[in-house]
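As structure tokens, one chain now follows by itself in the form predicted alone.
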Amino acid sequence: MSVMRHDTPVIDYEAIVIGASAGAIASLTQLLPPLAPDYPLPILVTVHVPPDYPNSIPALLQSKCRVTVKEAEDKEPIHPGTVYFAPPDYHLLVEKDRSLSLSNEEPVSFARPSIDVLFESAADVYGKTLLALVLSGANHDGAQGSCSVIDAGGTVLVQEPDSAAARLMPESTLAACPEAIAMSLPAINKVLAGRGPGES
């Protein structure tokens, strides 16, 4: 069973993965801009976006963030202090050598990019040092991947459904993974900053 390590600095993790869909921009705008430019971890993000349009989310968030925000590239090494977004119509995966890969294999949970694909590949590589966040969304993508993170010893935090613009994704994850922990976005902010929810 995974236990949230409220007394453990975020630096004890090696990576963060985030999944979101409907309502993603509102949630990410609360979580990413507070991060310092020397943030010690990489953050890998899959958001459901239309396959035939450029993804405007990285540029939008880069204008608000001090960390680097970019669209992931195939075979790109993973660096700390960088937020990597899955490109439209490509799954984003983590390779054993801590690089990124892109795949145009079939959609998973009706989605490409798929949150499940990112979470499962990251869990295989990072194990107990992976922190996964499931945010607002209108389908069940991410639930199975979150179970993979838990099974590998990692930690899963879920945006409280009542605070999400679309509650199905966080609710589906909580139903599939009882070990996942529902938290408000301000509480998740504190975890990302290396503080427990009760600390200032």
Given for the second form:
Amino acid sequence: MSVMRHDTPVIDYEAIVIGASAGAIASLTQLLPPLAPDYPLPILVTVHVPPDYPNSIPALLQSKCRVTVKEAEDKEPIHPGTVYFAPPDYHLLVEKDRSLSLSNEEPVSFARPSIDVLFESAADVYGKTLLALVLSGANHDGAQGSCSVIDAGGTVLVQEPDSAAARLMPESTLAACPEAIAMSLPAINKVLAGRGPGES
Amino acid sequence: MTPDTTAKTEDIELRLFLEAMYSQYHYDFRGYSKASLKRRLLLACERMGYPTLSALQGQLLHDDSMLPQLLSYLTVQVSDMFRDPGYFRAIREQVIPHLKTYPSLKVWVAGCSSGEELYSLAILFREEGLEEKTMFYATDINAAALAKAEAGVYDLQRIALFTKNHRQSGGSGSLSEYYNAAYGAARFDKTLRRRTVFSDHSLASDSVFAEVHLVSCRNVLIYFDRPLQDRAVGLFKDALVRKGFLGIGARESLRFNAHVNSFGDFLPTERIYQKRSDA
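Now the other one: the form predicted in complex with the partner chain, given that the block above is the form predicted alone.
Time for the whole complex; same chain goes first.
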């Protein structure tokens, strides 16, 4: 049983990973725009998007955010203050040298990109300095990856199912992974801003 | 064991496994991207019933019959014919007019896997009237995949997607002209590979074998770390004639590559590059 670390100052983490599916845009639009342009951590995001269309989410969020928002490129070095999205039809993974890589291997739980694949590789690299967020979504992807994050000593926060447009993804993660902590989006905002959930 | 030591042990095992594979069988995966490789090898352990990579390595060293099965985990074989139709449309409309000016042509499909990219190009070259003066080289490290490529037989269920892609790539005829359907499989016309040499070739350890006018190598480089990507693109550079063309995957880039200055952006949106005349 790992210690609940959701009041750990965000600066003690090295990276944040986010997984979402149906309802992703509404949740991300609440979480990402408040972040300062010099935000100290990188944020890696996998959202399920259809394989054969350009992904409009990064451009949409860039217009609302002060941090840099972009689609991840293969072998790109990971920089703080930047949000990297998995491109459609590719898994996004983290390498030990803190660069990104893409993979075209089979879909996992019918998903490519897969949240589990991102979370597992990030857990392997960042260990206890990883903060993972599971947001709105209508399938089970992310549940197994969240367990890997916890097993490696990291922290998993889950959007409260009642506040999510689609509750299955947060619920599945909470069910699979008892150490994951359900939180409202405003409470997650506070964690990301570097304040504990009890402070204002 | 703490989570940190478990992860560290797995990394040691991964490094030793790749060394064993190389020393015993001369397959060099040491320069592959580790995150995805580790994931696939741990999956192999789980499915083949080995508790650790060390256990799998012990068996592999003494039993070469495991090799084909393991190679199918180590190499990713996911492709479709005319995948990313925009790429093939760009080859057809932008690259072919340049290639038509040569008296004879050589095309290298590097990392051809089970052959989808090769047949796509062979059909495209036939449709554009270049087939008779073109020689294709289709290379891969995985013998089982090469055998599939040489057979040219694909599950009939995949044909709907191939047909849609072919049409979107600007295909002049119907894809059905190029295969016969029987018993749930589509068998592609063997005359399509009449001018193809299938060969075992490793971008990690072999050298250049021919001078070519077009290299198509899609979704192979993403499995390589940066030094191995540099090696592979260096081979493409050395194989290509001056002003020859290099096409890579939709999400691959030469941006971080040591040889980026040897190539010009021919069509960056479709990841088609042209070797500089002074490179």
